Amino acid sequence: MSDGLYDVAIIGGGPAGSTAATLLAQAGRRVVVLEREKFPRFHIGESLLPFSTTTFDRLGVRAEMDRTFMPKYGGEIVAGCGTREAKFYFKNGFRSERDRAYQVTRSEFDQLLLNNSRAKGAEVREETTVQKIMLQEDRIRLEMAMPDGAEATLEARYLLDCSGRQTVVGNFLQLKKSYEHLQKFSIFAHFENVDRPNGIDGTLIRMVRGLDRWFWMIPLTPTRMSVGVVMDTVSFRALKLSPEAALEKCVNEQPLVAERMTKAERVTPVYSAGDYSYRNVRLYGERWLLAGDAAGFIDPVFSSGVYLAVMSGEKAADTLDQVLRDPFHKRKLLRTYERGINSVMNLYVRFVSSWYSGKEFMEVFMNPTDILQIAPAVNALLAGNAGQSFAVRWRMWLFYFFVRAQRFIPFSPRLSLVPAKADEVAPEIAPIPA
């Protein structure tokens, strides 16, 4: 079976793929989405950033998201030793334009975006697996396995790979490179009845940073919460435990998490993922483009995953639409796309690498100051302001300078990050200055 020529074929119907599909369809392009799974399905990456809101407006899903998902007004980062805690609110970010994002159940969020693509005119084929890619001079040819087991072929002028960690094109062309210093292992599940504060603070993502691991606690609904722990892959292997037993052990060893889970009931399986930080060395070719996790994935810390997926999906759609209108400038347009995505990813790689480099990140972060508005600049990056502003970039340079200098001169109080007994200390709360 063969179909007529599509303008763009998209592998993957997650946030990057559905964002691109909707925008291309709205631009009048013939676009097809090939998704190997059947939605809805469980997925991690549930905490969004405010800078995606403009894209949600453009997609036409903002009102439905407001009705469906919990608002997120910021976050809190807690030292694992229990002595310091810093809360940040998006409204206080440097030149902030948005005061909130969303905490989402990904099965519902991804379904919403994919349904929106269908409604806007994109063709969506679920349970369809791309088995072979043939790069031709003027088109891409794909061989697929259909839900009924039959085989089919499809041709498109351009291919946009949004296949997530499967990174179909990256593996096909052997472009995928791991970040050796970010080889982590995460274990996570959903729980009902986890204790949380009332009001706005009950919407914050909570991150508890220990010496060799960190925890996330993401409120998804008024009663449900996503709870996970991240550690080095070698540390997980050394535990010699199943993911279920490892998650229970880690929670019990950290009072700042355990104290909120005395009434908690796990309502999903315990999931795990390992060695997930990577980057593709090229993001485009003559007839293909990479977006979302198919371009690269850094780390779940700071909730950049969905933000990068939506942002790159939007930019990829705009780039391909321009290429289709103006093929003469194709190479320049594709290079500009690659530079832009790599620039943002580089920013978050540096931020994440600083987080994992030692205790100094936490020591500086937990001692916020309004001098030169460095703290609001860090807040802005946490909100998804990916350094397009020079005013944010130079302040982040100063932040990294203080983190490096903290190794030698303790500008900020030292932290052990080693868990204390639940009744030993009360954390000192240090709100990020406006």
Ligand SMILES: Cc1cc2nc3c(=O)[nH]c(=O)nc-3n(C[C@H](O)[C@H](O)[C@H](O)COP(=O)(O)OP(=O)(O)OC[C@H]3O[C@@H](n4cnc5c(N)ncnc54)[C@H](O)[C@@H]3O)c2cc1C
The other form holds:
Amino acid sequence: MSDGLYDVAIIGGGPAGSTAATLLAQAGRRVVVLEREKFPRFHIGESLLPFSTTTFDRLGVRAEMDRTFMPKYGGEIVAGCGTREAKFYFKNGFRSERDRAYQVTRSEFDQLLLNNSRAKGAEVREETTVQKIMLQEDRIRLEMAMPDGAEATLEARYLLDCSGRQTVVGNFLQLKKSYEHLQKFSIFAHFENVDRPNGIDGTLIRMVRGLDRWFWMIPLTPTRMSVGVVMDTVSFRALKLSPEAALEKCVNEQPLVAERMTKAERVTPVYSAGDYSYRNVRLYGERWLLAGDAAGFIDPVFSSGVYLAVMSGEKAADTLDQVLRDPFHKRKLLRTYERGINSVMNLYVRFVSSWYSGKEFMEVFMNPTDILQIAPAVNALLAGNAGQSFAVRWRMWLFYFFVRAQRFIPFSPRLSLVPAKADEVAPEIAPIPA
Ligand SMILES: Cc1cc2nc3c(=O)[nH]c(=O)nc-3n(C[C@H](O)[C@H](O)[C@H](O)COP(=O)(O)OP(=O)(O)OC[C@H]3O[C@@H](n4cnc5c(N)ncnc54)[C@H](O)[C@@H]3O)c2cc1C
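Rather than the form predicted on its own that you just supplied, could I have the structure of the form predicted in complex with the named molecule?
Complete assembly follows, chain above in first position.
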């Protein structure tokens, strides 16, 4: 099959790939998306951040998103011992301009974005798996397996790898480096009839943090909830249980989750994911660029994955459009892209590492203070405000300072994070100050 030369070929039609494809097509580029699955397909990563909204506006999907998905006004984090919980609302974030994000069923969200790419002029080929990459001086050549099993090739000036955790280019060029201290394992499924509060609080992501594991509860529709648990990979192996049995055991051991699931009915298979948190040592080459999870995957404890995918897909599209217009400045443009994406990923790696470093993160987080507006700055990062504003950055430094200091001097009350027996304690609620 001969297709002529594309400007950009994109591997993967998830949020990173479809965002980039739409923007490149809108810029008049000849772009093709190669997606190995037939959409809709199940995917995890359902809780979004408000700072993606400007990109959704650029893609022209905001109105449809508003019609289709649940709003998300913030989150709540509960100490696994049941003695403290903190709610945060995006409207109270530092210099907040957005009060909400979305909780999405990914099969529908990804399909909406990919259909939009098609409608805006990108060519989308589903059930097409990229099997081999050949890098040439002035183009890239891809070998693909087609829906009927036949093989085909395609050529493009540039390749954008948005293949998610498959990291097609990262594996091919051996660029992938794991974060050893973030090797986690997660188990999750969708349930109907999980209890939740009424009103705005019923839209919050709920996270329950135990000593050696944490849970998420994400409301996806008025009746459906995504429930998952994350633990060290070694802890999962030590359980010697199937994912189904391990999820059931973990839920039963945590009353703060179990009490909401007494009437729950599981409506999907139990899924699991390992291979957590890695980065590629380079995000660009002469003819290729990486975006989304294909660039790096940061443990999604703060729901940063789709935000990073959409943000890097957008920046990659803008960068490639500029490179095609102004090849003379290619190196500089690609370097700027890499630096920008790495600096945002660094912010989340630090935040996530702090969460896992011990109980101190929870002890400080559960005692939000209005001093110097540190709590609103943390809230801003939780909303995806990674714009490197110095005002947010220095407040985050102070937050990390308090977390470290808490190890030696208990400024905030200590927490055990060990589940209490039922009826033992009622949590003290600490809303994060505006
Ligand atoms: C347990 C868990 C919980 C998470 N929770 C959240 C959350 O609450 N909020 C959040 O924002 N993020 C979350 N994430 C992260 C989120 O899932 C990802 O960051 C996000 O999906 C990345 O989007 P992407 O477009 O880069 O990759 P993907 O969405 O994975 O898309 C990649 C696409 O590439 C295709 N592909 C792969 N290989 C090939 C190939 N060879 N040829 C053709 N196509 C190919 C795949 O089929 C896929 O459709 C979570 C992740 C995990 C593991």
